[in-house]
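Just one chain is shown here, as structure tokens, and it is the form predicted alone.
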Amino acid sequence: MSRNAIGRDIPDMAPGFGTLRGYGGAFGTADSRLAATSRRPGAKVLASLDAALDAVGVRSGMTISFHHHFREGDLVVNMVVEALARRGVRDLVLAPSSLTYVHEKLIDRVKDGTIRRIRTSGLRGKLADAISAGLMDEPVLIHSHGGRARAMDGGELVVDVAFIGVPICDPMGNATGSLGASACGSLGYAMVDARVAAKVVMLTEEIAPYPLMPASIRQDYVDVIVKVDSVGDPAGIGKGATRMTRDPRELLIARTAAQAIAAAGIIREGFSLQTGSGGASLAAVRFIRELMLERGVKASFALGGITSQLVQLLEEGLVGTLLDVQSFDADAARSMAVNANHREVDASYYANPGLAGCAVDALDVVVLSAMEIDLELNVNVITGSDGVIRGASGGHCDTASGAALTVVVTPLLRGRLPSVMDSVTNVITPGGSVDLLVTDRGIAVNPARGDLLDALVAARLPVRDIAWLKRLAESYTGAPRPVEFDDRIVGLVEYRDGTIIDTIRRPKGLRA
């Protein structure tokens, strides 16, 4: 027998229960997550980002997290690692779901051991050309958006601290994208960090009244809060690859695509559709939209990075719901706020293959872009002509592989290269979940699609050999000149299974 603190007789032991702990006191827990004074509002909001870097003890050697939420407007990853390198901080694994331009003073904390590893979804800008050069002593792990969130899920990808930027959270941590004056829509990405990681850091403009509901990110993810001036600027998150094209061409494409996909039986009452990011792919929806219009049909919902376009089908009674992952620009953001059927869902219900099933599973169909795609229909959007990483993995192969209609997007030239060749630099996507390659000279079709084929003859569209489509670009330009690569790998290709699809290595004669 042993006294609890009330002074009561409690066994040491009890049948079927084993080793019994006594009462200690109402907050003598020893193993509580925090003390009980940090469990009133406003306890966890700290003073300063040093401080919850104290609270939640970074150390070298961990895995922290970041979202991209903000694109090219992010603010928090250059924060948080340049207070860690102040810190003397090394042998850092960097786990954002993605990175870009704005990200290049992680150069300089690479250089420095501050950082040993990057897994994530997309690289561009400097950064990424001074990986392809050799930065790293290890090579970068590019995943899809559904392989990331797999990971985590299962306990692959352990999280240490996950640090969230958000425009607008209560004191307790409860927090929303849709509100603040930063107002960036979804938190798709950052909900499973939140749910995953050991500890959480949320880094916010805007403290609200408790409790803030709904909320993204529930207080009880949340360990610490720091108030900053400004986690991200708005306008960079419709710049880059969520413009919106006015190209003749890639205007030209997407409405071929719109027609192959009516062509194809999809544009029915009750289908569903998610469009990629890139000029033509995102234009589709404008051409969808027309033969929705034409037709009286309605679509069930839309998934994916929502864009004005898509919310304009949803205010006008075109689609039913939007399920969000990611806003691409200020009118989803804005519709997020304000409209019940437009609704956030997290990067697992989206695209993870390790659950029993995910959102991509349902779509009739998804338009995606690329940079190269070749003979065997096989996509690279990771690496351009040259080998450097220039793009995103993003959910490319996770819309691939889960749609019924998969149809890729691109211009059968750019400048002077061929975008059709025979084997691609790097595969991110394969090419047996790929069913059309339209182009604005004609529009190929995976063999194994017969039905397809016989859909499109009969609809009188441009249907071309693949080969075809080689060729002819070749009679413009002359067949490129492979480019030749030294040993040195500095990226592997994730599949989303967690399977090694392919590797990036060093362009010869790149040095970093």
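Bear in mind that the values here come from a model prediction, so they are computed numbers and not experimental data. Residue numbers count along the first chain shown, from 1. Just so we're on the same page, rigid core means the largest C-alpha set that superposes within 1.5 Å between forms. Compared with the form predicted together with another copy of the chain:
Superposition on the rigid core between the two forms places the CA atom of residue 500 less than 2 Å from its counterpart.
Take the protein just shown as the form predicted alone and give its structure as the form predicted together with another copy of the chain.
Lone chain follows.
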């Protein structure tokens, strides 16, 4: 028996409960209500990023995470990594949901030892070039969005500090991406970071009255808050991979893809869809919409990266719900704030294969881009034909695996190079999860899907053997000369379940 702080006798042990601790005070470490001010709203709002870094105890060797909802407009990764470098922090593991062209400054931070390892969905620009050329001692890990959520929720990727840039939050840390001057829409990737990270530092442009609801990021996950001038430029969201195409060849592919999806019997009342980034893929929505109007059917939901075209479908009543893990343009960000059925979902809900069933498993069809596709229908969206990293895994393999019908779209030629080849440079999505390849010169069907072949032929769509498409491409370009690589592994490509589906090697002759 021991007497506790209010004079009650407490046994030292109890059957079923082991050792007991006696009550010591009502306010945690504070000795009175008037001293317990560190829990009140505003107490976690610190004056500077440096104060925040002190508060969460950032140390060398830690794993730090970021989101990429601002895409090319992101300011937070550079801001935080520079601050850490100035403090002499070293050997960091950088675990953002993705990296883009704006992160080339990280090259110097790898060189000076601030960053030791990188895990990311994507890499582009000079940073990608440098890593391809052997900048880093440890390979970069390329993960899918669902694979990252799996690793985080499953405890394989332990984040010490998550840095989360938001346009607006309240003094307790409730935050949304839908409001504020720099509204970016969904914070779907960051929501997982907030849930699992040991510490969360929120960088915000504006502090709203408590409680800010609905909260994408919950206050109880946020340790400290810092107000900064800018966390990101929303104009950078719609740049690059998420812009709308006007290219007639891409529009032709998109229309053919929509016809193939219709022929497969997917465009029926209550079906569901997702379109990945890239011109023809995003453009497929407009042709699917036309077929829906013709047939008088509505979709139950659209998933994933949400665009203005999907918002149009929602506002026209052609789709019941948008499940938004990432808003791909300003229209989508605006919509989430005003349309009740435009719902934010996090990356785990979206695509995590490690829990009890994610949203991609309910997809009827996904349309995905490819940089390269091979005779086995394996898809490359991470390295160029020169072997250099210039893409992102994203939700590609997650949705390909989950959807009932996976359609890959690509022009047969990109410039002077075939998209269809014997063996892709690197595999992000295995051919087993690809059902159809739609090009501007014909459609190839996965041999395991004889049911689809019959349906497409019956609909008089231009079905071709994939080897025929490859030969057609080569008839214009000649057989492409395969890239030669040396033995240096600069990247590992992780499949969504945590296995390694491919390695990225250094092209011969490249040197950091």
